[in-house]
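Only one chain is included here, represented as structure tokens and corresponding to the form predicted on its own.
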Amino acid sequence: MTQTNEHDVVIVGAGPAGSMAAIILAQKGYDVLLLDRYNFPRDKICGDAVPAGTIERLWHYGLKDKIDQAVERGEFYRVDSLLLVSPRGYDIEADLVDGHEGAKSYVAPRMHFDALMQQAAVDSGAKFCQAQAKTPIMENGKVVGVQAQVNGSTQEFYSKVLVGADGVTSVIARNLRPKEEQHEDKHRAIAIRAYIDDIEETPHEVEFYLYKEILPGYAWIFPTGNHSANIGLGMRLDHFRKYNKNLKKMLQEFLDMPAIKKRLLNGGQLHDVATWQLNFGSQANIEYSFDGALLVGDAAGFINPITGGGIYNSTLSAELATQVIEKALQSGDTSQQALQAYDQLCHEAMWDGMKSSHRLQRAFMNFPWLVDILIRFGKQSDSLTQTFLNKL
């Protein structure tokens, strides 16, 4: 029976992963409905770093003009280099690598970046609805849509394929993944982010501070313009809980470090301070495909364990998901067996990098002095630098 509110694909979450999937599928002519609990623009807690590889992926789907205009408006701030600072104060600088087609990396507050992508999805032909997803709709064990709240009332949106792109607290993932497959604390992180408007930034350079009290995490300063930056820190969740840390206190301690404090022009006034959790892509044997549904981006847990970066992997996973979804729609088979090709594509594209980053993360936690060695001699052995350059 055909439902009155049925679409080829319903995507829950209009962040980078969900909007990327909507852009690709809508451009191919599919009937796509994109849901998000908020209207845009809206803030999203993040470090805001967008690597050149992501920019080139967006160029490929026709977003170059939109990105150029965002740069001209000052919403995207170009970054050309990276600074790593070790626990003992050794540091190394390196140039960020441009994309193959010449794209640059940016610090792009998610207020601007996500709005750009959501609008691109609508411009590509996707429909958008502000709605808060509540639970997948199941029929005979198969996902056939999602129940959501719209303007205070409950509505049902039916789909041939449902895409969960609703972030780390994903309603779709929680309902479809068994409890034993949820992320363990050692494969999760907790972070705090703020914006600051009175810091002497290093123009066009992102800064990472890997000091002992926070390893295997780090603190960051990502400039967003003149005297302004996204500033924050994050660490592995099990480590955070073990030592009973306080994120706001930790952030203040970072600001009080002599090397940082002397750069604060008016004492370091923070605003939009917020915390969030992240799921790493390093936990084995986690499913991303189900009968009638897929998970992409942070909802799947594709965040890099060493850098905490997730936007590149979010857009990559969306691109891989659309390849599998298109084949499934063309064949009329949207079963888990058909959609499991997505798990294999994700494994081939990301697993080796996630696994090696997690090994490096464990080494930093157990042997903090290793960070000093890697950074001190980084000019000769740039494995750590390349990890940050490639996984930002």
Ligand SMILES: Cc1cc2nc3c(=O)[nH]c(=O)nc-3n(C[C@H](O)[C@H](O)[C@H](O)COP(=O)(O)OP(=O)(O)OC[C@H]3O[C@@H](n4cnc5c(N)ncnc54)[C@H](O)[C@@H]3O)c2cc1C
Contents of the next structure:
Amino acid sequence: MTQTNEHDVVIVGAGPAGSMAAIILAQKGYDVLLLDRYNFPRDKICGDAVPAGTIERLWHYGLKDKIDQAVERGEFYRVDSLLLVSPRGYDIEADLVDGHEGAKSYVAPRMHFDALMQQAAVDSGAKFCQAQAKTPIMENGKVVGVQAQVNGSTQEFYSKVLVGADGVTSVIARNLRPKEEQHEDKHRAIAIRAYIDDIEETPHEVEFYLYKEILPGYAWIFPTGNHSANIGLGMRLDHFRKYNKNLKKMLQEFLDMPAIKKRLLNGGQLHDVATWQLNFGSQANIEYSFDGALLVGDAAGFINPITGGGIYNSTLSAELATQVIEKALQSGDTSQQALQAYDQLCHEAMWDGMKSSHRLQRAFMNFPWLVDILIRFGKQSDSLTQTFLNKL
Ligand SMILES: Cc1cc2nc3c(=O)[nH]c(=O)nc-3n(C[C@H](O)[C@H](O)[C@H](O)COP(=O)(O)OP(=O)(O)OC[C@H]3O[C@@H](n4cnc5c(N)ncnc54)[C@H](O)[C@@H]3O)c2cc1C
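One more: the block was the form predicted on its own; return the form predicted in complex with this ligand.
Starting with the chain above, the whole complex follows.
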């Protein structure tokens, strides 16, 4: 039966993953409906570091002018180098690598970055609706749409393919994945983020502080320009629970460290302090495709376990998903059998990197002194610096 409000693709969530998928499919002429529980611009708790590889992916879909204009307006702040500081205070500085086509990396507050992408999706022809998804609609075991709250009333949106891009708390993933495939605490992290003003600027450099209490996590200071920065810290969830930590207290303890106090010149007030979770891509044997539906980005769980970076993989997974969706729509077969090519593509593109990052993460947790050794004796080519450079 054809429903009156059926779309080729309904995408739940207009973060980087959902908007990327919407941009690509809408540019190819498909009928795409993009849903988000918020209107844009809206904040998303993040370190805001957007690597050059993501910028180039957006260039490929015609977003170069929009990005250049955001840089000109001062919304995206260019970063050229990275500083890693070890538990005992050794440090290593390295240049960030430009993209293959010359793109730079940026600290781009998500208030601006996500609004740019969501607008690009609409400009590409996707329809946008502010709606809070509640549950996928199933017919004979197949996903055929999503039920959502719109302005206080329940509406049903039907799809040939439903894309779950609703982030780490995804209702689509929760409903479609079996319980044993939900992320375990050792493949998750918890993090706190704030903005800080009136600080000493280290122009165009992102800073990572790796110290004993939070390893294999870290604290960061990412400049946003004008003597302000995104500042925060994150750690593995099992570690956090085991030691009964309090993130706000930990952030204060970080700010009170003599070296950090000196670094920030006793700098300004924190604002927009908030916590959020991360799902790593290191958990094996979980599905990303279902009968009539796919998961992309954080809803699938593609964050790198050592850097905490997820924007690159969100846009990558969206791109891979659109390849499979396009074939499925062309053949008229949107069954799990047709869509599961997506699992294979994700595995090929990301799994080796996730596995090696997970190994490094475990090593840092068990042997924190390893970080001192790597940073003290490491050069630009050392594996730790390279991991951060490549995966940020
Ligand atoms: C503290 C912190 C720091 C981080 N720092 C970095 C960093 O510096 N660089 C980096 O690359 N990555 C970083 N990450 C990871 C990065 O934020 C994520 O990987 C990225 O946002 C994933 O994009 P996404 O589109 O999959 O999900 P999200 O960005 O979470 O977007 C999901 C969207 O879905 C919407 N949504 C959710 N539920 C519903 C619903 N029920 N109905 C409708 N809409 C819904 C949300 O409103 C949101 O717009 C960080 C994460 C955290 C928590």
